[in-house]
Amino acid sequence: MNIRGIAAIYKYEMHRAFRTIGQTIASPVLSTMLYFIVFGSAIGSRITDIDGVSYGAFIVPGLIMLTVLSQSVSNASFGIYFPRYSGTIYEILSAPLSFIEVIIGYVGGAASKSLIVATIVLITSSFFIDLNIAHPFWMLFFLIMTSVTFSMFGFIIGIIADGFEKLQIIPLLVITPLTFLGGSFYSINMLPEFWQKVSLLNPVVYLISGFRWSFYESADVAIHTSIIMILVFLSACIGIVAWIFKTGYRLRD
């Protein structure tokens, strides 16, 4: 395992973000705040309680899957789209590292980021609620696995993107609705039997329905239902990454 390889593009993917701090880290945290500010206090006032949970509680783990998964994605597809733009990817396919580590260091710098974020808003968010963390392991579980499996994904986009409008389709488009109908601000049992039949087909709503339960041990979907779709969607970026390095699909020409 070549350690100073993948910490070499570890470095630079993090000290990108800190040059860009207002983009990559101040940005999507104001704009949580201001979900949180609006769902919380305008229509939370309207709202008692999703089983057994206030409003303003029972939405901060759906706004931290919202800001995980744009993060994440966005941040693992500009990180690799740059390289492939400039030219400068030659550079790391030349080098000694396995795709394995180029993986390791794209996303691990990219899940960072993610992570950073959430936990900001995490804090932020107990300034205005008595947060309630039920089951902490399986909490940091849930953001982490999701933080990898999505910046993964954010990856894959970056390599199949051929330019910068392309790179936002996919997050504008199919990411960000899915998250806002995945359960972010409501429990899919609010809605009506049809459905709720129809949004167990979101990948998404098992995420956010596992990172909630971890908080208040409520929850939409069994939580090892949870753990097997993260787990699922997880491999199956791996495979995709595995073959794009085999085949050099969009790297090499």
Contents of the next structure:
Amino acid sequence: MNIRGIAAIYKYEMHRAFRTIGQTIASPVLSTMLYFIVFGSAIGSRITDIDGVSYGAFIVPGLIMLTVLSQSVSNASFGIYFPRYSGTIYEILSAPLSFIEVIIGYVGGAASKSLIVATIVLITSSFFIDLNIAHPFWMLFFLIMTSVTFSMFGFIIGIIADGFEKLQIIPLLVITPLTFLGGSFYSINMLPEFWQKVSLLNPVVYLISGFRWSFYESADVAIHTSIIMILVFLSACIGIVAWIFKTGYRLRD
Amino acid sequence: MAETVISIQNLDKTYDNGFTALDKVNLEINKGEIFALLGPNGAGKTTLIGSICGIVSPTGGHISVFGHDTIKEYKQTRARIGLVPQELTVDSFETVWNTVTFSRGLFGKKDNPAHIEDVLKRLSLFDKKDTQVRKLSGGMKRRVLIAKALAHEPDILFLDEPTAGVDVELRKSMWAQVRKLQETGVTIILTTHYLEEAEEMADRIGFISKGNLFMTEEKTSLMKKLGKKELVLELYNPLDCTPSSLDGFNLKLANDGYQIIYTYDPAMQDNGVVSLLDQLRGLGIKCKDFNTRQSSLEEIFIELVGQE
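How about the form predicted together with its partner chain, since we already have the form predicted alone?
What follows is the whole complex; the chain from before opens it.
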């Protein structure tokens, strides 16, 4: 195992985040505050409690997930796309690194950044509402698994993308609708029955539901289902990434 | 007999679009030599290097580096190779020091600031160590790429068109640096389409054209074998044709008959120059001046590619 090689990529990715510390931290903090002001205070004050949880508190897990999903995808996709674009990828390809090592470096870096941002959003939200976390272990489990899975997904986008437009359009067209319709701001049970069924096709529903359960013990779907689903997504992403490296798709001529 | 560090057998590469970049290439590289891969643009030089370094997946054949297979045992082979790519692909936003240190880590080597410092000093980059790479000149960026390739102390260094777009002065200093590296025991493979560069630098030269490595030779024996010499005689009075008694010599008339050009092989024991001059005097043909010149690698190359 080329531990030093993994560490070099990881450190490089983290360094990149700190070089752009403003974007990394300021924008998620700002958008979280805006969500709280608009949904938590302005609109939320007119919404009744959901499953015994005030609306302001109810949206916190969803907000964190929203941040984690978009951060993971954008960090990881940019992390691998940029070396491809600039040509510096030659060094990664000619280094004594296996595909697993490259993934650990890039995805580890992207997921770590997401976790840092998630923590910041969590701390920011604690200024607006009283937080209580019923199952800290499962909260961390969902947070880490989601960061890793969607960083992996971002990595795949970064490999497939052949221009900066595609790099941005996939997160915009796929991730944003899935998170907004995935129950970030409402309970699936509030929807008509037909749309409840449709929502079950949305993978993000399971993530947000499981994550919210770890805070308030109320969930849209059974917690076991959430755990199984996240493991399924992770495996699917690992499978695709393994195929990419095995065939050299878009990496090696 | 020199130790073989790279052995390539029947290497093929056909790209997805059907273009054959390499066609049954066989090559052995000896330890400590400077080998120049010479060929026109698009001949397959970069593909050949990429196949050895792991950037291109060959479609056929076999490559071993220090006895290890480059596909099955890629970790062992890549750890000992440094690659300087043709394009100036640098990490613009990092500092010189960070990007070179990153390269060392990537190749699994323990941090060694003393070595990085030494490499940067040798390439006259040390005073720029805290500068962002994007702020450097083109020549300096090229040297940063060399520093990155040397960061992990490779035994083999690939230089893909190292002096493309580099001015004459910098080119000379780069050649001197490459020679210094060779003195430390590093085997160097460079690609170039500058014949002057191959002639100046290489111990051995491989000619590649259309994916076909059709000849590899020691430079000196190549020059001897193919380097023909010409004797040009300036005449007082022009000739209409060469006298038939001189048919045994390879003669040509030039400059409206005012010049006789004799092409001969300088490696031959008796090159015939003296006897030609004797016979000309016997025929009463007077010369007022003469000179000789040796064909350059460039002429040899053009001749070889022409035969292909």
